[in-house]
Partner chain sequence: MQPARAPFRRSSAPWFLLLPAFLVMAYAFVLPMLVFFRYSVYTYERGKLIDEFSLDTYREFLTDPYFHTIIFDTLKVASITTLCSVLVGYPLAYALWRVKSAAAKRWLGLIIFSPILVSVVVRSYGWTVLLADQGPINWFLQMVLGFPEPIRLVFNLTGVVISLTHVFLPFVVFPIYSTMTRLDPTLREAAMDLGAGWWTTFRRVTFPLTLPGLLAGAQICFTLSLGAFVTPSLLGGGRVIVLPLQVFTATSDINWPLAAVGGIALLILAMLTVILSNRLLRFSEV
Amino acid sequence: MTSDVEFRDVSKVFGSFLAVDNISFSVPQGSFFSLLGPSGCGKTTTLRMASGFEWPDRGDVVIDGQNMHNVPAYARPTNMVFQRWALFPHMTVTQNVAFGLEVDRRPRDEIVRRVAEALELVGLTDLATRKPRQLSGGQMQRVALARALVKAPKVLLLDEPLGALDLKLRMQMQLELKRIQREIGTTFIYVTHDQGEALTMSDQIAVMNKGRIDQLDTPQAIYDRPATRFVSSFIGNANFLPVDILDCSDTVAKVSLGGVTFASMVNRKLSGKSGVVSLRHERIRIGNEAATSQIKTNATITDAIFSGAAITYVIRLEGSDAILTVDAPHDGTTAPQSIGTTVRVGWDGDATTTFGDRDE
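Can you show how this chain looks by itself in the form predicted on its own?
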């Protein structure tokens, strides 16, 4: 598959701090690619090296087949959308979107046509004559997006652009961004610390941790089969349970938890005799639902929290000190289980991943 962006053994140091540590990856042409991770993991620095706002201390950044060594930001086939929209308050929506084309001295009829197309794409045609103070946060974000897209960049770089919006508006804009990306086919590289955003929009996600890429894969693969304990803990909600490792191959480990023995997935052969199993909250079945599970045992409910779409239970496994959190769907017909009740719980072996004690 053709790549629009490649990072080849790239590192970046600020003083004594290694911000990006020898990373290599490629971004497929026309894809929605996300850099995901906590603050300080190196994702924004990586994006800024793609844009030309930062320079690698080692390695190469290649965009559209051209090495970007010594190519300044303004000469790169990229454009950037920031969390803060930086719109000109004295200009109308049309004037804001047209600004970059005006600077490039494009012909007037071309500017008019391209601005009209960009505003239609982001659904702002009816607001073309308004000024930023007359717009909502979501509308201003659309103006910033149109202003970046109107110049037809080969790659659009987005640095947490939805961070200033409220939750409901962020969710709406996630769907809009994905629609726009699919419609125009431009490669998007999106930086976020929000796992929900990355899972919702991305074709591929690079999960970053301490300047390195822990895992690069599709959203489903990262969620269902995390490569490291960090990825498992950062993406979604997971229980981490200490287990004894009875046997292990390159792909499967036989483990024991509180007297319950089952087969768990592994990403590599583990040499130790103890480890940690990752089991996502929603993959545990409780009550009658547990009857279809491969692994079944009893547990005592120590807490129950109703949150609308789900009921969250905290349970203690029988014969073990292990405490698990379970997210059970709420269908409106069944009352929550009472605290102190002993219930049947279960899960499937392929819903778990085992890591060694020293694995991060």
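If the one shown is the form predicted on its own, what is the structure of the form predicted together with its partner chain?
There are no partners or other molecules in what follows, just the one chain.
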């Protein structure tokens, strides 16, 4: 598969602040690629270097096989959907969408046809004559999308386009974005700090932390095999517990958690005698469910929080007194555990990852 966008050892400094620190990645043609990370980690800066609004201080940005070293924003085969959409307030929906084609001096009938197609694609045909201030947030979002897509870019860049929408609408737009992406087959680079959004939509996710890419993989691999402690804590919900490392190979470590010994995954051979194990909330089984787990022990329920589809328990492990949070599905088949009772809990060793003491 050929790659549409490639970053080669790209760095960017603002004054003395290193915003993007030597990152490299390549985005396969037609894929949905997400840059995911906490606020201030350099996602927008990375995206702006692809669009041509920022220039890398070191390294190369290659788009569609061409080095973008001297190519200004208006000449790049990319288009952007801005965080607050940046619609032209003095133009109607149609005029907004037609802008990019008019600038390119396309023939009038072609503009009319392509604008109509783009509005059709995002379902805005009925609102074509409205001004942006007469639209709802979701509708403005669609206009911004149509305006960028009408130019048939090689790569569509999206900077948290759903950030300003409410939760319900955001879910709906996620599905819609994914549908549109599949329909037109354009490469999407999607910036978000919302892990759920990245996990649902992406073919590949690059998890960024402090200007670096910590892990670049498929959503499932990132969720199941976090490469760093940061990734493990940023994506999903995990318990981090100190453990003794009894033995360690390149891939597996034998660890002890207050007397409970099990084999946990590691990303590299850990040299220290102690480490931190990451145990995902929903990977811990409780009560009868625990019977099939590889590792089993007893725990006391100290708190239970009901939240509809799941019950969140806070438990104290026997022996180590470690406090864990557990998410158990609430499917009506078992009665919720009551506070103060002692229950069986269990987990599978390969669902855990152990990191070194000083790993980030």
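Residue numbers count along the first chain shown, from 1. Since the structure is predicted, the reported quantities are computational estimates derived from the model, not experimental observations. Rigid core here is just the name for the largest C-alpha set that superposes within 1.5 Å across the two forms.
The two forms, fitted on the rigid core, differ between these two forms by 2 Å or more at the CA of L127. Shown in the overlay between these two forms, fitted on the rigid core, is a CA shift at T251 smaller than 2 Å.
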